[in-house]
Structure formats: structure tokens, C-alpha cells
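Listed next as C-alpha cells is one chain, alone, in the form predicted alone.
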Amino acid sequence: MKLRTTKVEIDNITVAFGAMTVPENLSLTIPTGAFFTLLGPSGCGKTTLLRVIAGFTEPKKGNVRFGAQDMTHVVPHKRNTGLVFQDYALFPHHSVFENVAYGLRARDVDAKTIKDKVNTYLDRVGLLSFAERAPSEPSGGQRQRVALARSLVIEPTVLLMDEPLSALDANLHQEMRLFLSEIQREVGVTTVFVTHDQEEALAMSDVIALMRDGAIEQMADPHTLHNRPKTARVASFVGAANLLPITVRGLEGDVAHCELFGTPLTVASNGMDRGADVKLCVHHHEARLAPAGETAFEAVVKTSAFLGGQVSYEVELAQGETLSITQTTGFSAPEFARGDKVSVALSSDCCLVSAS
């Protein structure tokens, strides 16, 4: 069953604290039905701007939009907001079911309807079977579900969700991760998640928005914001990329011609003039080790680490730089061990980035 949902629209939001804003004069539209994530590190404004979505916080200035209903000064209880958090905050004293059930109750609605809709939601959880049970009985991912249950119930018009996998442990975090997208495109509602972990990022929404200082830093796909980062700040937090010093020749296209410690190299130029102080982004997979002598950069391993069906390197070039590479094990694949003298080949994926 489908949502009514809408898109979410921030117009030139300011919200203050003190003599400080954060975000400021920041403007975004949320597409209908979309996952859009707001990523970054603590305190660049991200659970502020969800908290403005919410209606919890006022802003100084600016608006917020579902669709083309003004939310601004409309109160969080008749927003018809669905919220999830990483501590699931759940009722302790009352059931599973009676969790599910609070918001429906709070909007007198009758009761056959209440129950019908709950067992509706519990079930597509997969949590039906624990209608009747404390909310203390459930694991922690079951936990996660019943709050996402209670979010639903109410048939929201746009769901928010602020860290609510931080607390579940690597089983659970890539099991609710799984969960968590597929019902979301199964209802289709607009959701607005919260997250600091890039990886969860980039495997579970359609759109994201990279933030730093409460502004926006890049705001693309998934793949995009990973394979073509704007800057250096984003390639670094995105994917921990390589950053190394380069000269620009010409720029033909998407092509650019370039130097690197004066050996001639193509690489993408994602939109950078000539001219432009730029950095080479290589993200870990965008290099390769070979014996020594194969290519023109040679380097030192300096670490190896065994990842199972990866090993992780960290070399150092002959000119100083250090690099993060990892490489594929099997099909009879080279395996370098610390010490080791190896080339390096850069893929002509590479990109180049803004350096400021």
C-alpha cells in the first residue's frame, strides 16, 4: 500500500542559537517519495534542519513546505509527521500493540479501525506474533521495527528518521539497513533520514545531501556524490579518497590532460576549469598495485591489511605522498606484503576535485 506523501520544500531557513546560525539562508527541495539523507558530522546542522522539518525548532527566518501547504508555524502534532529515533522511545509499560497504537489513539480513531491498521503494520514488520509482549522483549532491531511500525501507523505524509541505526550492532545494523529501504519504497513516503555514516548513506537513499557549517556542500545521487565529488572536503568525508597534488594541461570535455609528478596522466575532469586550484581525487579502488617497474609510480608498502576477500594497503609514493589503496583477493591476484617495493596504476576514473 502506497502513502499520500508529498515533496518537502526549505526556503531560505535560518534558525539561531545565541549569536550563532546554523544552518543559515539554507534553501532545498525534498522530492516526492524520495530517501533523501542528510549526511555529515556531528554539529553541521543536520538534526537541526530535521528538527525544523519536525516543527520542534523554530527558525528565524524562512519557510518549510509540504507540497504547497506552508508548515512554518504549524505545531509538530498536526503535521502528520512520522518520527523515528535511535532510541526507538518506546512506551515501557505499555505493549507492543499499544506502542503502535498511540498515534491512531491520539487522533480518535475508532477502535475496529485501530486494530485492523496495527496488525496491518506489525505484520509487515514482521512483528505480529509480539502484538501482546512488552517492548522490552523484543531485540534491538525488533525494537526499531515497532517504532517504525508506530511512525506508519499514522499513514504520515512524510517520514523522519534521526541516527535510528546507530545503536544496533554490525548484525542488526545491516539487517535494519536492508529493512529499512525496502519498506520505504514499498510505502513510497518522502523520508528525511539523519546520518553521520557514509556507508549507510550511500546504500540506502536516493538522494543525499553532504552538509558542513549548516550549509550544504554537495547534494547528488548516491553515486554521484561518491565517484564525482564537487571538493576535496567532500571527496575526504565521502569514501576517505586520496587527495594528491596535480597539474592541469588542457581539458578536452570531461577529459583533462594533466601531470602528475611530471608523468602525463588522463583523468575526469568533473567539471573543473583549467586554471581552478585543483586536487586528484583517487578513491581506494581507483588504484592498483603491481610489481615494481610496471608504471611510473613507484612506491613502499608501509601496511597490509588481510580483509578477507580485500587487502588493504597504504603505500608510499617515491615523492613522499601516502596512498590508501584496496585491492580485490583471488583469480591468482598479487599479494604485497609490508616493505615491499610495488608500482602504482591509477585508473583514468580518477577525477579532479576543488582543492579549496
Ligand SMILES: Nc1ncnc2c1ncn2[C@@H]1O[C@H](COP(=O)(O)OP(=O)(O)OP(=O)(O)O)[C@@H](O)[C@H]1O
Given for the second form:
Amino acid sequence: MKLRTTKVEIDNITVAFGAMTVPENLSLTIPTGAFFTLLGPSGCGKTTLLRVIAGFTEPKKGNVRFGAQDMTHVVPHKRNTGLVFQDYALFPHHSVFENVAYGLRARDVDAKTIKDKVNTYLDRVGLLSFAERAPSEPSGGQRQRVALARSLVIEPTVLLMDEPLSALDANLHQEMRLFLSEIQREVGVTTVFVTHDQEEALAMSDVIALMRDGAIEQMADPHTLHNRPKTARVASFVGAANLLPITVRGLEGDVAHCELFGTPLTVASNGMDRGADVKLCVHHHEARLAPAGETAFEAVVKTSAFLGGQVSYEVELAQGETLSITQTTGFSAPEFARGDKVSVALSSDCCLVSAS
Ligand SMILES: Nc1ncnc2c1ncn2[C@@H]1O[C@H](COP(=O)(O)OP(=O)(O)OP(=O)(O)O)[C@@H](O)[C@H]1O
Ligand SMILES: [Mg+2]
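With the form predicted alone already on screen, would you show the form predicted together with the named molecule?
Everything in the complex follows now, all chains and molecules, and the chain you saw is the first one.
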């Protein structure tokens, strides 16, 4: 069951709260059918942007378009968006069925169609047997499924979700992540998903827009955003990456010939310009510990935590920098203990990022 959907264009949007403007002159295009995530720390403007798309917040400037249709001044209930929030927002005194039926009743849909559609979507979220129960009866994850069925039953053109998983405990969280991704792909509706959880964003999205202070820092697919962050800030927020001082000697297409603490090292240039102020981005899995003397980068193990399938280390390089390294166990990989003298091998997947 594919829904009719559309791309969403945000064109030069500014929202003003008194003297404060968040976001300011923000433009972006959300491709048709994409699972699109707004990721960023608290207060960066994710909810505000979602509310602008839904029509609850009127921008001071700029336009919102669904396909060719200008929606900027269209009232929320005429935009045909489906909404899912963190707190479910279910009506406690109505049955699960009535909660899901709500949007259809508001649209004066006939009783038979309501029954068919509500049952179809309750079945799809696996809660048909809960139809006549109170919405307080299902568990947290199930309540969020009711909320999802309620937003899908109107067959929305665009689905908007604001931190829908953040109230769920870890196990449910994982399960609901998969469930949401799967159902979104099945119905194919353009989805704008808000989260401050980078792992959630990486696991679920087709495209992620990383926001900061009301602006977009980088927009890319999960692999690019994580593996090729443009700035040190993006690298820290998305991958908690290590950042090291580095000197670039020469750029050759995708490759940068550099010096790290006086030792030649070849890494990914990541589109950095000659002479730019850069740092070396080293993700936790892009460095490997070896016995002392194997590489030129000497270090001492400061902490070592065995996590089952992997070991998480903090090591101090001879030059004083600290590196966090995660190493997969098994295949007789050597393990190191606190205080061990080691050397560090760096993958050529490490990349340059803009220092600012
Ligand atoms: N109605 C309002 N009146 C005044 N300021 C507001 C209003 N709504 C949001 N803001 C401010 O706009 C900024 C962006 O808020 P927004 O709620 O969009 O952030 P967010 O990224 O969703 O944060 P969080 O992760 O905490 O939900 C914040 O500084 C917030 O205080
Ligand atoms: Mg918010």
C-alpha cells in the first residue's frame, strides 16, 4: 500500500520569536518518499521547522511547498500531514479504534470506509486485537503504534514525527526503530523525523540534515555524514570522532599527503582546500592498537573496557593527545591492558575535516 506523496521544499524560511530568529533563511529540499531526519542538539530549531511544515508556526519570511503547491498560508488541517509526537497525544477516554478513526471522522468519511481503513492500519501495526481497548492498556511501544496508525489512516501526503521514540526504553527503542523504518518504506510517504539521537538518525534515515543554532551544518546520507563529516563539529556530534592536529603537505584528488607528529601519513582529503585550517578525523574504529614499535605512533593504554564483541580503549599518544579506539575482538586479535606500551596504526579511511 503505497501512499500518494510529494517532495517538500523549504525556501528561505525565517521564524521569529521576539528578537530571536530560529531558523534564519533556511532552505532545503526533502525528496519524494525519503526518510528525512532533522538531527541536532536541544534548541537548534528542529521542532520549530517541523511546526512550520505542519503549519502550526507561521514563518516571518519564506515559503513551504508540497510539490508544486505553495502551503505557506494553508491552515494545518488542510495540509494532509500525519503527525506523531513523543507523548503519543492519544485521547484517554476513547478506544484505540476511536483514536485511530479520529482524523477520518473529522473529514466526514462514511462509517464503512472508516471501519475498513482503521482495521487495515491497526492490523498493519499489529494491534487489531486492541481495537476496543482503552489507549492506556497497550504498552508504551504499542501506544506509539496506535499513534502511528492514527497518523497513517488519513493517508497523509507527508508524515511528520517529533522524537517519537525518545520515551521508550532501550529494547523497545530498537524494535520500534526497525518497525518505523519498515512501515515507512512500505507506505513510501515522505517523512520528516526529528531526533537528537545520532544513532537513531544513522540507523533510520535516507538523508540527515544536521542542525545547529537554526542552520544546517551538513546534509547527507548517513554514511557520508558519519564517514566524511565536513567540519570538526559534525565529526564530534555524529561520530564522537577523535580530532588530531595535522599538517597537509599536498593534495592529490581524494588523497591528502600529510604529516602527523612528523610522520608521513596518507588520508582522505574529503574535499578540503589547499591551505585550509584542518584537523584529522579519526573514528574509534579507524585506529588499531599494535604492539609497541610496529608503527611510529607510540602510545600508552590509559583505560581498557572489555565489552564482549569489542574492547574500548583510551590511549595517550607520546605527544600527549588522547585517542579513543574501539577494537573488535576475535580472530585472535591481541588485547591490551592499562599501562601497556603500544603503537597505533591509522586507517587511510581517516579524513581531513575543517577545524572551524
Ligand atoms: N513558542 C516559542 N516562544 C519563544 N521561543 C521559542 C518558542 N518555540 C521555540 N522557541 C525557541 O526557539 C529555539 C528552537 O526551539 P525548538 O523547540 O525548535 O528546538 P529543538 O531543536 O526542537 O529542541 P529540543 O531538542 O529541545 O526539542 C529555542 O531556543 C527555543 O527556546
Ligand atoms: Mg524539539
